[in-house]
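Starting off, we have a lone chain in the form predicted alone, written out as structure tokens.
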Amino acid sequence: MLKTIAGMKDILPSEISQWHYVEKICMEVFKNFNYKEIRTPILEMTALFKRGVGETTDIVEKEMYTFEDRDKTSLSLRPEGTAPVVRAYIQNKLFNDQPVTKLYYMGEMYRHERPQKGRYRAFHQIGAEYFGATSPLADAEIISLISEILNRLDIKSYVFYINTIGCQECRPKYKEALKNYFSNHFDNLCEHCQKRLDTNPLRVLDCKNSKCKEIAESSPIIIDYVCDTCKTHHEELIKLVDFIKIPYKIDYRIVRGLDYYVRTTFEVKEEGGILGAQNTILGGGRYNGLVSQLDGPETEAIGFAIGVERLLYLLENISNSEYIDYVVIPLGKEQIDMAFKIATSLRIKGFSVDIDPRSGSLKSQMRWANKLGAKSVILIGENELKNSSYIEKNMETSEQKVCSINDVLN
């Protein structure tokens, strides 16, 4: 028999109203935020993401899935929607638009890494960029926009995590002191983080073994090295951040690995304890070197993504149920005409309708509208028919009425 392929996972009807619910709740934020939809394809140039996530991140080295055409063009199915969007952003000379350009996404990506709870091979992000906008207020509205959305899912156990990793100006000394630090314990550190100590050390921060995570608890710390703007940008968005009440902590050890990330980064994190160990909810930063690396103007921007199935491990006591307004019951092959019509008009006038094609026993079609979660039930008899009328019930009242056919088709 043949199956879905290891780490991805059909999403069958009985879970897609969950689907249909975090969709819509951030579809209405995004448009009070006054974002706009973007929708660019899974498959892009390998080289994108090369140069938008960078050859040496685990990413890139071991993740993606990467094919040549048949011309030879080496191709990716996307591992994440900032890339994409960025090369949209610059291909369609958005900049020109408007001088800041706030656009979401919605999406399936791809990465090739061990599945495990609430994490797909095939999986889907949420997720938002804004273009042109120096201010910390940009940074402020997104960790705004953020709360918002978790606030109407209900999500009442979430953190933010917020740093600063200063600018191209004021890094590379805090690279410097610890390079400097993790040389000293370069013997205890795991075989990717020596190799990142020359390259990046950086990434070690963000190393998830348990000894270079001891090592690192006791690094440098980056605000002792940010500089004087890089400061006052951080203070600004905090003061902001306080000001509107969201929770959050400052973690001098949240980092992003490529150059192109300065100052502001954050990561969200579920503290209830429904994620166990691996609880971070999402991330975001700002990346003000990445629209010019990829052959853009120079433009500041900011962006986050949401991993929607880790979100929904969040949801439990969102229904599954989706619901129809009418299941129309022909108690006879006589009617069916009757109701197929009857059926059609109530579709047309927006209604949620469906009808049993199987001509079953009125107890088998009642047990079936039920399950489907009809709020009415609209039964079309012998007498009905000569009569042009119908009886109406409502499934949770059981109340019962008669109605003529010609006011619905009317």
The other form holds:
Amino acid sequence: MLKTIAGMKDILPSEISQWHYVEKICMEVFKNFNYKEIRTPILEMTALFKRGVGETTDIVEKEMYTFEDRDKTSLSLRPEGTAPVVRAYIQNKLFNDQPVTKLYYMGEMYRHERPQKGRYRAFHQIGAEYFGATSPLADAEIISLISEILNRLDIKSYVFYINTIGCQECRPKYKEALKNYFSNHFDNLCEHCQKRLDTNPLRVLDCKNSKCKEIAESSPIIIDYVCDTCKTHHEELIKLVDFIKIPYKIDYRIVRGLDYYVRTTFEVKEEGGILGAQNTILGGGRYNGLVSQLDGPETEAIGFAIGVERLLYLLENISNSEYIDYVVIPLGKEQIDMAFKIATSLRIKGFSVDIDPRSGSLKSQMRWANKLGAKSVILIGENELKNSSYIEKNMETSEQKVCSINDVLN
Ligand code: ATP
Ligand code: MG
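Since the structure above is the form predicted alone, I would like to see how the form predicted together with adenosine-5'-triphosphate (ATP) looks, so please show that one next.
So here's everything in the complex, that chain up top.
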């Protein structure tokens, strides 16, 4: 039997109402904050992610699904949404909608990771990018938007972890300090971090290895190194965040996995123990340089991405309130034509309707109608057909009434 690829799964009809629910709430919140949806292809040139995500990131180093097209161009399934959205922003000159452009996306991402709870090879992200605003207002707005999504989904026990990681001016000094610090613990770092020390020492702070984590706990912190601009930005953001009353902590070691971040970075973690080790629901931050690095105009932006699968774990008790308005039951083969006509008329009028295609026993037909959550059933028997009528039975009250076929068909 052929099966899905490890770490990839089908979303079944029994699960889909939860997905629709989350998507609907997110779309409403995006509308409240004036974001417009953008959809980009799932396949892009590998060069986009190499340049847009960064050669030294986990994603590009080891997680991408990359293959050659027939003309030998290297292509990759998108591992994240920001680089494609930035590409689309540049390619379609969306920057002409000045002063700002606010976009959101929802879609499947692909990363070759070790599959486990909350970590898959195909997973979904809902995210947004806010282009063209340098003010901490934009950072606060993004944080407010996220908290609104989480609140409307009734998610409890989440905490924002907010940091600043400086800018091109001040970060090099911090990187240097980190490199010095970690060099003193070189032998105790994992192999990967030993290599990262030269290329990207900030990434050691993000390592999941327990020894590296322990060492990182006493490392120098960024706030002692940031320049005045970055410091003011951070302080102004925190003032705005205080107004929206969200649970947050300032955590000077939140660095995020991607290369392009400046100043604000943040993550939201679930702290009720439901998600286990993979308890980061979402991450985001401010970036500059990315738009110009991909040949667009110098533009600062801020964005975030929620992992939808992790979010769904937290919604387990959303009731699956599936229902259908009518189930039409022809009691014999001769009534199938009329069942089809009645169902069609009701559907055109906007009702949800299904027809039992078997002319089986009434008992099993009623059982099926119950299973579908039918509000009413329409019974068409031999006698009814003769009189151009049908019986409508309300499934909740069991009340029955005789109706005229002509009334429903017109
Ligand atoms: P992690 O540290 O858990 O690997 P990340 O830093 O790689 O996360 P991002 O690239 O920031 O994650 O993606 C944002 C969100 O997407 C994460 O917080 C998480 O909820 C979700 N996510 C990332 N990778 C996966 C995956 N393989 N399976 C399911 N969800 C994922
Ligand atoms: Mg990861």
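Everything quoted here is computed from the prediction, not taken from an experiment. Numbering follows the first chain given and starts at 1. Here, rigid core means the biggest group of C-alpha atoms that superpose within 1.5 Å across both forms.
- Taking 2 Å as the criterion, residue 23 does not count as shifted between these two forms: its C-alpha moves by less than this amount when the rigid core is aligned.
- Remark: with the core as the superposition reference, the CA shift of residue 384 between these two forms reaches 2 Å or more.
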